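One chain follows as structure tokens, the form predicted on its own.
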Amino acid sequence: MDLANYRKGKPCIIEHMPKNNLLNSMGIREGSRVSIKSRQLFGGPLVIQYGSRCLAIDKKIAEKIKIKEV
């Protein structure tokens, strides 16, 4: 399942994700424990939250984003 299509509110962990050095430079990686805080409408990006941190992602990156349910 891609985090794009995940349901909001609950938490997933990311199996596999793109080359990215700015998602890699601020901590989410492979391993990592997010949750989805809202979607933008209109296609526009997702708002996940890891740790303490919300973070806006587009949404074709969360589509490469490889997560499983906790």
The other form holds:
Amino acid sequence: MDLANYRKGKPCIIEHMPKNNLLNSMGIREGSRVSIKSRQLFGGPLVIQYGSRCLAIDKKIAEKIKIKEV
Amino acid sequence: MKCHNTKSRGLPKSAPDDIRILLMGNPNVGKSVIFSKLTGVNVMAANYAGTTVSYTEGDIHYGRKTATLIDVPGTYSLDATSPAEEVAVNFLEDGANVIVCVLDATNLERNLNLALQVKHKDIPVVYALNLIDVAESKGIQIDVDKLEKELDAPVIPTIATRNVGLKELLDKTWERALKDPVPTEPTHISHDERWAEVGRIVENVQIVEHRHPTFWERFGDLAVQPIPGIPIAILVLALSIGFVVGGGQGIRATILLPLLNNVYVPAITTFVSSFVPEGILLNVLVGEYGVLIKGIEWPFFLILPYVALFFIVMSFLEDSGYLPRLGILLDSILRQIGMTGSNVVPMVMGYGCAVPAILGTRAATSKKQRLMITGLVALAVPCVSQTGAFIALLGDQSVFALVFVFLTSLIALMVAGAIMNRLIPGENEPLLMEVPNLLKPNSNALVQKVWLKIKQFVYDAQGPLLLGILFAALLVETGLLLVIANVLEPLVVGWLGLPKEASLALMLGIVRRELAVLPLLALELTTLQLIVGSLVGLFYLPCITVLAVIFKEFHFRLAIYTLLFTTLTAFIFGGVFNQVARLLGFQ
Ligand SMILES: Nc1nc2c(ncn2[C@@H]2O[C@H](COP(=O)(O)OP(=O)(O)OP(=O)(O)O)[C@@H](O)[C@H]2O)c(=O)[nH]1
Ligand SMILES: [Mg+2]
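Got the form predicted on its own; could you also share the form predicted together with the partner chain?
To see the whole picture, the full complex is given below, headed by that same chain.
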């Protein structure tokens, strides 16, 4: 399953994602535990929570992030 | 506030025995607040990533010793992804005696990732564990002693905005600076090894308890849900505009206008005419465009009330962390014109002044975005002084005209954005943006920030305004204005449908944006003329300072293109609008 289509509010673990240095140094990498905080209208970005902080990522990136439920 | 400078004032290049201390860290962790508090040099600080886009140096003292502290942009890693991050990385490569690495206690994991990269650089490091007040309210506890052991360096908990821990940070930094460095081998570890190390440290030093979210936390979460986020955004915008326009009108009507007309103008006129004989000099001083009349009335009685209220709103928005949230809501709309939600911050700054907005684009990761923001801000975003002039000109006579002008500027932004998106090569960048903690702005910091912005505004605006008005007075008094007005008559009267005297606005508008509008105040225009005059002023060339900044940030060609394109747009659009409206029977 990919992150873009995952249920809001439920934690999940990133299994596989494309190489992205900026995302990586922001703390999003394989093995990270994240959850979706909000989605926007018209294919806007997702806000995802990791730890106690949030990050907005483009839906296109989120679609390429494969996750598994926990 | 040093937001208008590209660089800090030039300190003498470091002598060999000069002590250099570099402030490093992730974006938005409080580096600039710490810098301002330690050096007394005020730099811009705001609650979003990418506030600082170039470096500033300042002195710190310890006994009789002096060292140079350097504030640089925040960076997520040592592989720079934007021109701003490059500045930070280059400074690190140049070396320093000590690095003060600032950590955000609410996001220890990500911050430690950079901390470990910095630690492996063979420069002594002192860590400031900042924002512990916010961490505590989120239920995050960090064992400082254990963290010191893990990092093998001093870690000082701080609350920069409230001055907590900064004295100790300074002491520890000096201690390290004056100690002989122990040479260590810089080590290299892989990304994965480093993250594993970070994970282990966090596990060891941090405890997170569940806390009930505070009002601000809950508000911050709601603001990024489409519902109620979009209604909240509309409310915030409406309140902000109401505060600036309504408040400004109120202050002017009740306090400033009576003061101007009943006290200041009679007093200064009587005073000056008591020792200056009638003639050109008297008129230049206190006549129609008297430097002592308009030179005081325009900046202080007309513009400043709106400017000051705008600064209050802006500072509140900046420090609360709301702006990036607005960016998230607007991202899908902005995407239609080739921009992203992260461009909202520089665009909103453009409503203050185009200069920091254009400089702020250094934090953007693509050249295309930098060009788009620069072009749009230069063309269709009125700066706060010009907005003040619009409100002063239109607010009393026709609120409809005021709303119309601002709606036109929004539509122009969309149209120009769509066109530029086609013309400028490059991919649309996907959005990747940190969402800052939504914080209750610190009231002392807020007051100080507003005050500094006002001071900076008066300092920046007063000189050019006075020169412009002096120039106007001379043109009027020598009769030269009539000559020029006759030359420009086909354009100004024939095409734009404005009175001949409006050519003054076109001449003064080169100096500052509000001067393209203010001369219209004296002309008794019809509603159509008011709108045409305002539209021309809106699209007309940005002020000369902005052109200079475009030249410096990009190249000469782009400055010339901007000049030609904005001026042509102003004349073509203003003229066509006038002609069509007249054909339809409007006056
Ligand atoms: N509550 C609280 N707020 C803080 C503290 N330190 C800084 N802030 C706020 O955090 C925000 C970011 O501070 P800055 O100094 O601009 O951060 P920076 O690290 O210079 O950010 P960049 O220049 O973008 O890299 C500002 O709004 C500060 O007022 C703190 O200890 N407690
Ligand atoms: Mg900064």
